[in-house]
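In structure tokens, one chain follows: the form predicted on its own.
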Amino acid sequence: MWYQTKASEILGIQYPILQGPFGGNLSSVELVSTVSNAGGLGGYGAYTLSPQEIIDVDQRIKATTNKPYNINLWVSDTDAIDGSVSDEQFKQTQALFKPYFDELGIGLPEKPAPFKSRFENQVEVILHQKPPVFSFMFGIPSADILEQCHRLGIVTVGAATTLDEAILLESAGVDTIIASGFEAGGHRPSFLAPAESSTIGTFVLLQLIKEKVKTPIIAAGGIANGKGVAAALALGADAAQIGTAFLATDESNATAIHRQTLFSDAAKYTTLSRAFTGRLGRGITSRVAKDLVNMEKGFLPFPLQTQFMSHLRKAAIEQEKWDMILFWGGQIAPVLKHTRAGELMKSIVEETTDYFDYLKT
């Protein structure tokens, strides 16, 4: 069947598609449970979340399921040196954005207080709970963590954005392998070049990739249905993991704004920028990131620019100035359908189903 893979059967799962792990609150155990339950494999973004928190949701998904499931963290959750930036560098920030926050018709904020970061005692969270899978991004832990890992039974999932990442990735031992294109919604996790050079299209990424690397590949970006699950899988993918097509769902964290606008005409143009975090991340077209096209040296760096531009983001959507808001989104959101979790999953496993029992025909 088209669902026996390499990949299912290192992950314990019965179908090879992936729900993708969303940073920034807009996972929910609810949507993680539910694709476990299902038989893919549920992921929660943890990245931003305290060593805690990370406790607290962990024990809320082993009590709606007992089917594997990711959380996920960032390797590299910062990019500013020493945690902050000169006063010169965030004054030119806030001129850049002054006129957006005068729209608003708010103060700018004060200078974000210095960033430490947090990936060290999230990690020993992840050890300590041991989650079936742990999925990283912007780059590879450290060897001792995987060996802990490893021994744990722990499940490693890393994303590469470029056939040298990969490379890279396979040489550090991860059980499988995230083929991350352009296409996708949310961050670019690149980390050995400038995420500006890895714009490489998902089905072109993962057949460079399976030309050097003998590690499971797991394809991700522009896949929202079934026809997208079998493409994959024809092309060499052991799996597909699957983003903007669950993110629109009733059960995920995002806002109901935000679900509309990915089934809206607007969901047709979608971005990379750094304008709302610092980081390249692809979303919905707005105002904010076509004005500041090729501005990028007036920005702070990831998660400092965050932290900048959340006050911006709660008076924008108090006033309901969408315009000035980022949602993230990939290129597929056009060819959305469902708004149940449930049955996006019934769907995909139907029609890949459909497709392969086509092919026997």
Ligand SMILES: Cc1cc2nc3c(=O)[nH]c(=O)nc-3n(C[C@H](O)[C@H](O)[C@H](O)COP(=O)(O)O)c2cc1C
Given for the second form:
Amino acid sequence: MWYQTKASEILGIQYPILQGPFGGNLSSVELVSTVSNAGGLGGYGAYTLSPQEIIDVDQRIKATTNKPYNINLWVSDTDAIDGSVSDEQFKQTQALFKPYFDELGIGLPEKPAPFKSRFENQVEVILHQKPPVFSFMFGIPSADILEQCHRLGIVTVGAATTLDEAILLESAGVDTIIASGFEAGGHRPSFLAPAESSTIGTFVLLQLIKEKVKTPIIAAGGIANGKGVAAALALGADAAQIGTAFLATDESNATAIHRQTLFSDAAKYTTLSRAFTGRLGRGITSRVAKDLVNMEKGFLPFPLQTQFMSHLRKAAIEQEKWDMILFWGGQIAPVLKHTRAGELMKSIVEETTDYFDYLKT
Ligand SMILES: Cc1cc2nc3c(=O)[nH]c(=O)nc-3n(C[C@H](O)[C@H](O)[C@H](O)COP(=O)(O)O)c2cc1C
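Write the structure block of the form predicted in complex with this ligand for the protein whose form predicted on its own appears above.
Shown next: the complete complex, the earlier chain at its head.
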């Protein structure tokens, strides 16, 4: 059967379909358990959570499913040297964004306290809670952490945006590798070359990796239905990770306006931008995203830019100025059909099965 792949065996799931984890408070326990209970692998993006919050989430997931699930972290979670920037850089950013803050009638944010990486404390919780699967992006955890995962029976999943990154993940002994194509919604998880020069489409990246790497590959980016899953499997993937289509379902933690926008005409146009967080990510094109193309010098490093923009975002939401927000989403959004995660899973499985049955006739 098409669903009996190396990845479904390693991950302990019935169907080789992963619900992409969403950072930034967009994941939900309900979405994770719906997907896992339907035979896929639900995923929770936890990189902004405190260790205690991760424990709570993990316990809530364990209470709602006895199937495998995934918790996701960002290995590198800051680009700011010593967690901060110079006063001069901060003033430059304030000046660039002042017209938008003025438009919303709010003051400019003050320079925040230096940011401290959270990964080390977060990963300790992963090793303690032992979720069945631990996926990560923006780098590779230390050999010691990976060794402990293997010893504890936690399956590891790393993300690559280039062949070089996939080769490095394999040599580190990661159990499965995500081929993360540039169609995908959310951040580009590049960690060797700049994200701007790591923009390969999913189906090219998948084939490049397949030629050189033996570790099972999970295709991610631009897949939203059974035809997409079948195409990924035909090209050598062992599983598909689907983000935008699950983000658009009622069970995700995206706001109603975010989900509506993913189903609207606006979703035909997406942009890769650093303006909203400091790292390159794809969302539905908005006025601010368009205005700030090629203005990278005026942005703060991640995550200081996220903190800076959170003030603008809050006021824009309160005033319903949607053109000042970047609603995260991938290029595949215009083909989305389902608003319920269970129905989406069912339809993906049926469509993929139909496709492989058709090939036999
Ligand atoms: C809003 C959003 C947030 C995301 N956050 C994360 C994250 O924190 N960690 C991660 O590994 N992948 C993250 N992703 C990537 C997804 O897990 C998935 O790989 C990707 O969405 C697949 O491409 P698609 O959007 O075309 O389906 C995010 C994607 C979106 C849309």
